[in-house]
Amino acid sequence: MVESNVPLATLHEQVVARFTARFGQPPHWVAAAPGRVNVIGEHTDYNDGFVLPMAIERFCVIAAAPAPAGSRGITWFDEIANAAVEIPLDAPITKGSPSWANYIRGVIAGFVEQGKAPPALQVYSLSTVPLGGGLSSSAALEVATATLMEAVRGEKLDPVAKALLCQKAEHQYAGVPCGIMDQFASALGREGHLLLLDCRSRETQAVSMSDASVSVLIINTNVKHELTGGGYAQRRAQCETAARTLGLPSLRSATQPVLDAARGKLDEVVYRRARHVIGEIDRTVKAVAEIRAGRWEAAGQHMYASHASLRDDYDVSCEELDVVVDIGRSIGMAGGVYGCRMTGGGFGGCAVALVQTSKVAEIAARIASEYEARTKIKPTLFLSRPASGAVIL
């Protein structure tokens, strides 16, 4: 019922074998970066707020070796896409088809801009981060690509600078105006810890998640409603409108009384968007305090409140995510569920739950059966402990 995670060591062996089979030589470099799940703090990162993600035990792994003499670019094969792309290095790197390669193009272009152009390469990538699930498969690809470039160049970037380079790649090449959470979690994740990120100062704090009696259960609804690209950008613009109307640099500086005082100047939808962000920043700070104190039920209540706000004020949930959270709430503390909420950008994808480790099997079985009965869709469930960030293998 609960999917196993493929160990990173196994993925390392797989990518080496598959690279060798495809290119006829072993790789010289292998790099990996994890996806992430956000425990709480949704749609706050691009509002300079707080977020609380963790790196997960699902990875993008990339192997590379120098290309044959005379090659003038990068030949990149991606296992998930089952396709190869050529990235020339003797001309400006531009966006193009296939679209999945734009994340890679953007990162490599960032290195070129810094005078750190790679040599001609052969590359093979694979990933166990679910696509379109709100678990940052794109950030894992970007950060793994940047980490590979570090290995190839033999010089490391500052981890924050690397995360920002990857964010820029997503903005300029993939066209997604994301905040900094995904790339920071993938680059700076720490084993056994959640990552409290202040998106205004870019300061991070490690929040211990070492209590073995509590587990993080991720439930993939296996639906993705095609609203995300425009919907995400629209909500970011609405938040910027609210901040401008309030005369503030971002909604991080706002309070609920300040927002209420200006309600007459704001469109009702813009008001609700801002109300979510202000409340979510507060919930995140409070949830961290509860987690640090081991008060899991109290932390879970902030997760439920987060989901309600994302559903009602931010309008980024969907029927399937609501069903998962409703099932989690119905299982409740008596059945071992502390809290549950949608995670990621929304419109489908995954929910995250804090659960009692001793009751994982029963919880997973009930969520899976009830979810399928109500939606006619089979969910995918897996556990993860907080994983380490990007690494050269």
Ligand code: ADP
Contents of the next structure:
Amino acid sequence: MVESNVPLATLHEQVVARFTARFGQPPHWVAAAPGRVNVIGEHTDYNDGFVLPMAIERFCVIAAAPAPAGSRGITWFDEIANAAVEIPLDAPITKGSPSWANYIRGVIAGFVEQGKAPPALQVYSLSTVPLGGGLSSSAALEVATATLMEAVRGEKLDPVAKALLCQKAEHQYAGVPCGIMDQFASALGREGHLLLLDCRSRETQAVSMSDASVSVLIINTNVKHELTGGGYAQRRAQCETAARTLGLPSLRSATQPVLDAARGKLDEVVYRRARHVIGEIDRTVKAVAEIRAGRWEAAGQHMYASHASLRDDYDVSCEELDVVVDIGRSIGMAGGVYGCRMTGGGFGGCAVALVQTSKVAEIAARIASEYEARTKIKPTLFLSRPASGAVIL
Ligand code: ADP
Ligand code: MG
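Alt. form predicted in complex with this ligand, vs. the form predicted alone above:
Once more the chain from above appears, this time first in line as the rest of the complex follows.
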């Protein structure tokens, strides 16, 4: 019922073997970066708020070696796309097709811009982060690419600068105006810890999550509802409108009374978007205090409140995510579920639950069977302890 995670050491062996089979020489460098799950603090990163993600035991792993003499660019084979792209290094790196390569092109362009162009390479990438499920396969690909570039050049970037370079790649090459959470979690995650990130100051604090009696269960609804008109960019614009109307640099500086006083000046939808952000920043800070004190049930209540706010005020949930959270709630404390919410951008993808480790098997079985009965879709479920951020292997 619960899918297992392939250990990083095994992925390392796989990527070496597959690189060698494809290119006829072993790789010189291997780098990996994890996906992430956000425990709470959703759609707050681009509002300068707090977020609480952790790196997960799902990784993008990339192997590389110098290309044969005479090559002028990078030959990159990606296992998920089951295709290779050529990235020329003797001309400006531009975005284009295939679109999956834009994340890679953007990161390499960031290195080139800093005078840190790589040599011609052969590259092989694989990933166990589900794609487009809200677990940041895109950041894993970007941060793994950046980490590979560090390995190739034998020169590390400051991890914060590295995360920002990857975010810029996603903005400029993939066209997604994402906040900073995903790349920070993938670059800076710490084993056994959640990462409390202040997206205004960019300061991070490690929040211990070493209590083995509590587990993080990830439930993939296996649906993705593509919204026409760019739901994410639209939310971001609405938040900017709210902050501008309030005369504030971002919604981080707003409070509920300040928002209410300005309600007459705000479109009703914009008001609700801002109410979510203000409430969610507050819930994130409170949830951290509960987790630090080991009060899992209280932390879980903030997760349910987060979900309701994302569903009702931010309009980024969907029926399938609501069904998962509803099942989690009906299992409840008696059945070992502390809290559950959608995670990531929304419109499908994954939910995250904090659960009692001793009851994981029953909880997973019940969520899987009730979800399938209600939606006719098979979910996938897996557990993850907080993993370490990007590494050179
Ligand atoms: P998420 O980051 O939540 O998984 P995104 O929509 O931000 O969702 O990113 C998903 C996209 O990232 C995919 O459609 C694909 O283009 C790209 N991607 C991520 N990882 C890989 C990979 N290992 N190989 C090819 N493409 C990838
Ligand atoms: Mg992404």
